[in-house]
Structure formats: C-alpha cells, structure tokens
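Just one chain follows, in the form predicted on its own, and it is written as structure tokens.
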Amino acid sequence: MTLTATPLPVTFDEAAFEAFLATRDEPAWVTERRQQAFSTLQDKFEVELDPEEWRRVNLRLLRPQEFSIRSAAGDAAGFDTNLQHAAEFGGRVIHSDGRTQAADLADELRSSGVVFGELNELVKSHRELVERHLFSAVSPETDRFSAWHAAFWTGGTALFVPRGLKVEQPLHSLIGLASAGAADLSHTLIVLEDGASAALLEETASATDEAGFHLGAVELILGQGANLRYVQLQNWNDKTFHIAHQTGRVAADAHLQWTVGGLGAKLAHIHQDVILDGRSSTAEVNGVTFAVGRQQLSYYTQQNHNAPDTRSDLLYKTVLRDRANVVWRGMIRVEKEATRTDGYQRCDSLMLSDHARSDSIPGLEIETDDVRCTHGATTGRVDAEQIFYCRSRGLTEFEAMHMIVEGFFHQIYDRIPVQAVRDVLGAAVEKKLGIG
C-alpha cells in the first residue's frame, strides 16, 4: 500500500481549519496551538508514514474527505453502551459528534478537589491545570495523525486528582458518533499528582450503523506514587474507522494499569506508548479484541524503560474469526540508564476461521546491561477435540464455542479489578460468537 505523501482533505484543509477556528470560542493560548499543529499537519502530509508502523495498515480503507466535524450533535440517545449501567460512577462526561451532552461529578469529589469535566470548558476554568499538560504526551510532531488531531480537536473529558487523594468510585466517559458521516476528534487528558489514584472508564459507541470517523488521542500523566487505572473498550459500529495516539508517562514509584478492548470499528489502528520516566514505576497493560466479517484492527504498543528498576508487563489476547485481520507490533525499548529493567509482551491469537489474519510481531531494543525482557506470539485454532468434548456432555456447539473462548480471554479477565469491566467484555464476546 502507499504511504506516501497525499493532499489535505478538503474538510480539512486551510479553508476548512479558519472555519473551524471561527466556530471556536477559546483562549488565545489553544488557538496558537491549533495554528501551530496545523503548521507541523501541512509539513507531515508531505512526508512518507512510518512504514514500520503504518504498512500493514490498509489507509486506502479511509476516505477522510467523506467526514466532517459537525456544528451541533447528534442525538445521543441511541448509544448501545456497554459500561454506562453496569456501575455506579462518581462522575460522568456524555459526548456525541465531538460535543459535550451531559457532565456531572459527585459533590464530595469536587469537594475535594477532584477536577473532572469538558475540555472545552476546563481550558478556561483551568488553564493552569491544562497549560501544562495538553499534548505534553501525545505529541503533535509525532506523525500526520497527531498533528491532525492537534490541530482540529473538538473537546474531550479531562481528570485532574489532587495530590495524595484517592477516588474510590469509578469514574465514567462515553464517547459517540449520532450522525452519518460525522467526524469526532476528542481527546482524553488525565493527571494524577504525587500519591493520588483514580480508575476511568472509558467507551466508545455508534448511535446508528452509519459511518463515522474518530481521530482521537489519549494521555495519560502519573505523578510520584500515583496510582491509575485506566480502561478504553472501543465499540463502534463496523462502519466506523478510529485512529488514536495513546501514550502513559509514569513517574517514580507510580503503577498505570491499562486495559484496551477492540471490538467494533471497520479499520483501528491504536498508536500506544507506555513511558516509564521514573525509578521503580511500574505498568500492565491489558488487550481484549475479538474481530469478525472483514474488520481490521491494528495496535503499535511500544513500552519505553526511561529510569532503573522499572517494570512493564503487556498481554494482549486476540479472538478473530471470518476474514477479520488484526495486527499488534509490539517494542520493548529499555535506555541506556534503566538498569534492572523488567520487561514482558506478550499477544495470544485464536484463529475460529481459515480465512482470519494475524500479524503479531514482537520485538527488544536494549541499550544497557543486567535486565530481564522476554516476549512471545502465539497463534492457534480451537482444538475440534475441545469441541467434541463439550458436545459431548450436552453442550450445543455455540455453548461450547463460547466456552473456549471465554477461557482463552480468562487470564486477562483474571488481572482487571473491575467487576464491571470484566462482566461488560463477557457479554461483548458473546454477543460476537453469536454473529452469523
């Protein structure tokens, strides 16, 4: 496929991006930001993508000039959420078509100092919370897509924990597209000072089966002896294409637990970075995706040991089925002062079709001594044995399908904490084994 340089589309392109300006009502600090990023988004869509990253990702799939942000959203009544009801929240942000539909946010959280609500709105209320911290993770020179997304972002939910607090109760986040052909650009911002800890729970969904298009990005800032926990359960509907920048930074003594679900889109590809900056941080990273028809999903996971005696542990399992494709590259990169540096990765495919893909390409860049990194691949089919077996004891084949896979995602189901999260994803790999 080519990677090659391309022209703007024209939604959004230089007339688009004054337009979209226009419609803004910002501090002059994000508007000299946006100038900026769309600057940096004119010179990367003249230069070639990261074909270590990008080549196995069929972009021709994409046609961006058929999206467009939209101007009032649509209605979000409509969401097939898979979090919204399954827990009690402390707080909860709605947004539909890149707008804020509803906030909200315990009393006794805001009393304590908890800053949890919309972006658009926080960049005034709390620019010296955001200043400092809006795309100091995700960076817009990073490639063509973060700029992209610099320039034109349209809202989001941002988390702001005081230092030493720790927020019980879950928090929520719902990120949709109501309208065909609608274009949402949100950005996830979520700063844990020294000692706090916090868990976001975070989903996409389709109000419609319409096409849409998500070019998002995530950060994630973790101070010293922070704790969060963090899950995204991508579910939109197998017409919509998500692209999104994802990047942790921890700092010394500071966990991150990160939980990913790939189920719904018809072309994903996640870019996420997990960035242990300081002495002693620690990070699991999740992965739960279950692909079917002709769905194509793919992850780029770097996990980058900054500091000494870091540990970093990825799994990621991986259901496919139909003609379905999912790629995952992962990196381990350890620097040159991380000594005794514990790394792992790890991506487990199950193959339930002779016609599904999967590309799992694990991989080590060292630059010191006396660590520990290992990674691994595997990619199997369900045993016909396993099947008979289960048929067996009176089991249909569907029961027994579901049986076996629910067993595959098991080990990653046995590390989330949140019982929510783990009934959620059962009842997603069900509902996909009982697709047709």
Contents of the next structure:
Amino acid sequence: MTLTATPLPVTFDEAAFEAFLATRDEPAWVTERRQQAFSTLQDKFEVELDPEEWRRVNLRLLRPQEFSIRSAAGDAAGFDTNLQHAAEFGGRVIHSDGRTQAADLADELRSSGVVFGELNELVKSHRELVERHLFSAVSPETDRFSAWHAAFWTGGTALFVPRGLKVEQPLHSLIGLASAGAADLSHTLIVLEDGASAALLEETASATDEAGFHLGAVELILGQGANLRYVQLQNWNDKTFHIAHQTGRVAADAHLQWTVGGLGAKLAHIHQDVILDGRSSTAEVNGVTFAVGRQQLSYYTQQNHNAPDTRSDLLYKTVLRDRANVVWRGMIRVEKEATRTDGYQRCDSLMLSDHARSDSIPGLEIETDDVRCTHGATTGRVDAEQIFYCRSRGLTEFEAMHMIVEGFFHQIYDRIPVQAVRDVLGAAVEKKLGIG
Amino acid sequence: MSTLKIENLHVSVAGTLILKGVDLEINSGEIHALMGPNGSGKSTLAYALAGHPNYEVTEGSIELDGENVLEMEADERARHGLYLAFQYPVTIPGVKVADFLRHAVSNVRNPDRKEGTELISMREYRKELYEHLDALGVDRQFARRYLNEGFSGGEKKRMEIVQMAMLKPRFAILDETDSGLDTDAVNVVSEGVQRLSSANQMGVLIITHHERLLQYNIPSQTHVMLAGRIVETGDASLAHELHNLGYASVRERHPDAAAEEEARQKRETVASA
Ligand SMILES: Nc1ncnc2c1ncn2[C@@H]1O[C@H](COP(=O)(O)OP(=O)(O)OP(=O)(O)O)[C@@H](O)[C@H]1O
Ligand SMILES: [Mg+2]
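Form predicted on its own done; form predicted together with the partner chain now:
Expanding to the full complex; the earlier chain stays at the top.
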C-alpha cells in the first residue's frame, strides 16, 4: 500500500464489508453510519494521502490483505500486560482480537451515573449518549484510515462521566491482539460532562509474537471545566502494525492531560490532535517512545488553538537504538480569535546507536498577534564518558545505560502524576534494555 | 593489608603512546603524591587504573593483591575497591545523586549483586549519605539534584569525595580534586580524605599542582611524572620544592624526558595549526 490510489484490500472490500455487517447485530443508525463511512472509504482509496503527514511513514511494509476481522477472540490469558495490576482500578474493559472479553465497573461508580463499558453494548443501551458523540472528534472524512475505521470498527471502550462528578479511581482498558493475522479496529470514546473528572489508563498488548493490525481511533471530549487524564501505552509485539486517529476536544476551562507511550509495533503512525475549543482551556501532551531493532514509529501531532487564553504544552521524549526510526511532526495552529494563546512543543531524542534515525519537525501556523508560541527539538547521543563514569562507580554497562535513559525520561515522568504509569513505563524501558 | 602494584605500564591513547613504563606500588594506608607538568600523563595513569576503554594498555601490568586488574572491566575494578575522583566529573541529566549512588553503593558493597535485584536499605543508606554530605559541607538537598547538573566546579569536586566516602574504596586516585575549590573547601575536602585514609586504611594517590591537600595528607612518597614516566620519587619535601620552584630543575636532571616532552608539544602545535 502506498500513498497513492490503490484498490481496497480483499479482506476489507465490499464483499468483506457485507459479510462483516451480517455478523453484527446493530441498531440501524449504526449500520447506516457504517455504510456511509464505507462509501467514503471507497472514495478515499482513490485519492492520495496527505504527503505532509504520510511521506515519512513506510506504508509499503503494511499489507492489509494479510489481516482480517475475527469472529471469535483469541485467548486473552497470555497478554503481556503491565498496567492491569499496577493500580486499584474502578473498572476495566478488556478486548482481544476486536472482541470484548470482560467489562466491569465498581457499583458505587455505576450508581453515581458513570457509564463505562464496551461500545458494542452501549450503542444499544445508551444510544442518546453514543450517537451524539461517536465520530464527533475524529471525522471519518479525514483520510482513508479514519473512513476505514469508521466502516469497520469492531468495538471499544467507552466512558461517560456525568456533570460535576469526580471519579477518583482510574479506569483500565486493555486492547489485545492474540491470533496471527487478526485485525483490531477498536474505538475509544471518552466523554466528560461539564465539571467532571476522570482518568483512563489504556494499554495495547500482544498475546503472542504473531503479526497483528490495529486500526484505531480515540475520541476525548471534555465539557466545560472538565479534567481528564488519559494514557495510552502502545506495547504491541514488534510485528504488529498500529495506525490511529486520536483527537481530544477541550471546552472552556477544561484540562486534558494526555500521555502516549510508544514501545512496541513494527510500524506505528498516530495522528494526534488536541483541539482547544473553549476559552482558557488547557492541554498537556506527553510522549515517551523507545524504539529498537527496525521499529518505525511516527507521530503527527497538532495543537489547535481555537479560542482565546488557551494553553497547550507538548513534550515528546524519544529513545532510539539499533536501526530504529522515529518521526515526530508537530504543528501548533492558532486561529484568528485565539488571542493570548500560549503554545509550546518540544521533542528530544536520545540515540543509543549510530544507525538509528530520528526526524523531528516542529511547526507553527499563527493567524493572530499577541500569542506566545515556542518550539524546539534536540537530538543527542549517549556519551561514552557518561557510561564510563557510571561504570567507574560500579554500575554495569546495562545499569549505566538504564540510568541514563531513565534520566532522559525523567522530565516526562515528573509531569505524569499517576505512579502506576511511571512504574509501568519504567519497567517497560528496563525490559527494552534487556534487564529486569 | 592490600597492595596496588603497577609495573612497566605502557598506555596509548588513540594510537599515541602516552605512558612509557610506569612503576608504582601503593600499600593500604599510604599516601602518595603524583606531580608533573601539564600533559605529562597523570590523568592518563588515573584513567588507565580506572579502566577507561580508550586508554589501551600495550605493555606492563596492574595488580591488586596479586589479581590482574587489567582483566577487569571498569565496574569490576570499582567492586574490587578502586576509586577515581575525576578531574572533570561528568554530568548525567535527570539522574538524582541519591539514586545513582544507591546503585553504586549496592554494587560495590555486594560485588555479586545481580542487575535488577534489591538495593541496599533506603533508610540506612539515607542516614549514611546525609552524614557524609554534612561532613563534607554539602547541602543535603544535593541528594535530590541531578548528578553534577548545574553544579559549580567546586561542588562537583566535593561530590566526588562524598561518593568516595560512601564507596569506601581500598585505593583512591584523586585527580586534581583540589583545583577549582576555594580555600575553605580545600580544607574540608582535605580533612575528609584524611579521615577516610586513616579510618579505612585507604591507600591514596593524590594528583595535584597544589600543596594544601598534601599538608593535611602528608605523602610518604612524592612521584614526579615527565613525558609519561615517573622520573623521580622523593618524600614530602620534594612536593614542597616542586611547588615552589617548578619543574625546571627536574627537566635539567632528566634531559631525555624533557626532550621527549618538547618534541610532543611541538607535534601537537603542528597538528592543531
Ligand atoms: N583522549 C585523548 N585523546 C588524545 N590525546 C590524549 C587523550 N587523553 C590524553 N591525551 C594526551 O596525553 C597526554 C597526557 O595527558 P594527561 O591528561 O594524562 O596529562 P596530565 O598530566 O593529566 O595533565 P594536566 O596536569 O593538564 O591535567 C597529553 O598530551 C594529552 O593531550
Ligand atoms: Mg590531568
């Protein structure tokens, strides 16, 4: 598959779509939307992908015809999950191969009006909530991948928190792939009404070392004065493909803290948009990535300031080893009416080998005066003198490397208030380094 | 009683022979001074002892109580009780002094410790660290700062001695620990070194251009290095003499080494021109 026009992959063509619909027992409005999206998909496959976003993504590696949607879930027992046991969760949803395995929520949260569970169920039981918000942040029209996802989404995790309710305990979501060639098109939808607050820790994991394909979408919708902490820790095996459109929309005075961890995958591309719709809304975006071997991770981030007095702060930290390749293309967009915007974006890379490659391209598009926008990118390498210094104090080479990498990520860890996430990221980094 | 024994040590850096046959023997509790003009090879000896991978030993031996030090990686040497206080300590961003040193102490005190296994007890460790910070006049808040990041020259040097105090080596090499320190700091550090060498019977090799550190820690032997060789060894009075009179008389007494030194300096001037 390339940037240019191609036929639909056989596992996602018209016949496949009809067969897929036949397996779904869904309300008509859902089916209609899928059909609309499928026709968008057909159109989108006729047009080129935006080179600005996709030029640096080696899509030739992805052969979607080798992946298909499964009618039964693979065994979810073997997931290499880290988050699951790292904290006391108020509820959890677990998917395997695009099928729900478990969904539960603490009784007191349920009775206080929190809706948390599996999207396939909620389209039936909570139509009024889902219909209004589903695909309101991520548009199926964006490109072929958003349309593809909107036509074939397999399920997902949804969270609704009613007005003014503060959910103290974090919630957990696991997206798993278990069998060879399985496709997961799961959708994460979080809606916080005005003044609500919550934290959702989501992770992706593989049960085996077979190749899988995740084509996802994440929608985070914050009402006025809401406060959401959302973490997605991508931890697939190194044969899996991951493509996702992810958007957060933030109303006045609301605050979104969004952390992405990129550890696994053979090829990953995330289109991450933060849209500050309301006056004085704020967003903090943290990225931690560690790519080794021949992994290719790509992030296309946008911070859109649509209202006055908004603030966004994005910090990505990337570690690369072997022949890995990480691309970060960032953009801060400030609309005319968004005066007194404060926008910041930065990506730091640390190279552990000579053959790795990191491309960091910040960008600004500013339509108004009276703003403060800064951006930066640095690339450094682990210095042999630092390693020697550590070793002269009795640390092994691995421990020295570990110290230095942890030190590099420290700035991000300091920004993440959830201890479980720090612990899990720390443990994942250790594992990547070959210790622990 | 331990002995660090260096024989006929030849070391080259980036293909250039810098040390050309160094002999030196230090026993537990002994203090040795190593002096010599800039570029004579003092730090090269220090790095070679600590096991820096760029410093290649082409001939000769280093033994610690009969064990071959040259076969050990840098971290094994530390676990065997060798310590180098760096002339230019390295900065490690994002790594807190306390975390770094807790790992170091855990490894050095339990030489068989496996990576990722338990560290020494936090409570005892912290108590000990604070004691040494206090004794060396370093504010306790430095424990939470990132290693050497934004430290002044003098603060870095003091931190080297704090680390030494925690690691309690059998042999320490202090590479110009006294340079960059103000007068008060030299006194504090000198006392610190003195305490450690007498309490732990630590053997010390003090590389210095100054006298103060040696006034507190009177060397039983003073060695003078010139062009990669130890050309003279005397007692404490030799250090005093060199400090007052410089190296002119040493060069006169060793014309061959002085000629080599000059030739090397010429080559370097040509190379950098
Ligand atoms: N990494 C290196 N690469 C190239 N040359 C080196 C390197 N390290 C040391 N040298 C050279 O080796 C010689 C000895 O240097 P060394 O640092 O050991 O001197 P020193 O006696 O410690 O001097 P000073 O008193 O200035 O600290 C010098 O000519 C120096 O330029
Ligand atoms: Mg030196």
